[in-house]
Amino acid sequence: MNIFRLTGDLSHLAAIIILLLKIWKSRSCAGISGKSQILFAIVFTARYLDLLTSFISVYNTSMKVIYIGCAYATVYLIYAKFRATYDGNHDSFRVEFLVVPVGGLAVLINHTFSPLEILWTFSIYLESVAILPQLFMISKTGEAETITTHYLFCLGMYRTLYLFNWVWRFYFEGFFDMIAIVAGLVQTVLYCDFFYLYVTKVLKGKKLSLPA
């Protein structure tokens, strides 16, 4: 494991913890897209089904279990425990416009035509666009709480660090995965505008807003 993958994993974990703490401490899921969180839960479920078939390391297994558990815990908090604070009116992105196309793409373009491989590929494609409902929600409301922007920043950093991880693995291990790299690039591009606003507004103590 290289430093980029490790810091990427830690950034990803930090994002998840920030979101859970935000919801739990405020007793509210206001400003959080439940649809994005459902998509992330689907991503982790589809990607980590290999937990049932293979073992790589204690670290690998632990992180997979944590990601899955936290994803479903977040969905539970949004749609059950703190449902009264969930803003479903603004969380109106049509997720079927994401799930159906990436599902079809996963069947058509994958490394091996097998159930687990297709589900893994589906998870990679879906993760690249799973944040769109959250960004769309911020655009509709016109702003985001600072803690929510920290969550999004950590997610964006995780994806960016993983791009460096792919570069490292290509040069030092000869490993190259076009599907993961292209999906990662798409996901990073989606965060570019947010990164700019985060640096120019949030880090200067201002509230973040996206163009409506």
Second form
Amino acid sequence: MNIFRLTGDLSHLAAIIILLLKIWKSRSCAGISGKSQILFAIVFTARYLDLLTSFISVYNTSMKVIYIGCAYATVYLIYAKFRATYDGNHDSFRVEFLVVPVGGLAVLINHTFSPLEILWTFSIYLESVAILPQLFMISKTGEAETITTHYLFCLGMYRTLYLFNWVWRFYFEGFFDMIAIVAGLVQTVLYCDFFYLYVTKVLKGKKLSLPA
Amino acid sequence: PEGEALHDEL
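For comparison with the form predicted alone, provide the form predicted together with its partner chain.
The next block holds the full complex; its first chain is the one shown before.
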């Protein structure tokens, strides 16, 4: 464990909790892509199946359980409890265009050709693009609530911090996971445009709105 | 390691 990985995990946790609280307190999931949240629930489920096969640490197990629990709670709030506030018309990204190629890639490029390992690889690839329905929704409506931008910032920072973690682990532990690194780079690049808008607009007290 | 890799990150 190093500081980048820990702050990355905490940033990820903060993102998940910010989103849950936003929906719960406002009793609304307006502006949130249910499709991205379903993808994240799939990501956690596919990746953390190793909860059943290997134990790493109490920290590792607890975080996994919390992430999975929160992901399903978020999907439940969007598609069941506050379904009436879900903006399905604007959440029109075709997720099959992500899931199918990513599934194929996971079968082709993985560390070991075994079911659990392919599912882990699938989750890594899928996570890197799972935010696209959310970013697509914002580009379609042209705006995002400030609390939603805080969620996106924390979520984007998490993988960015992991990149530093991988540099650290490469130098100090000789640890090197090409699949995670490449996917993490892709994931971080997808947030760059958003990071720019967050710093130039939201941090200066303005609402995030895109020019028409 | 042989076989299944141990993924210790989240």
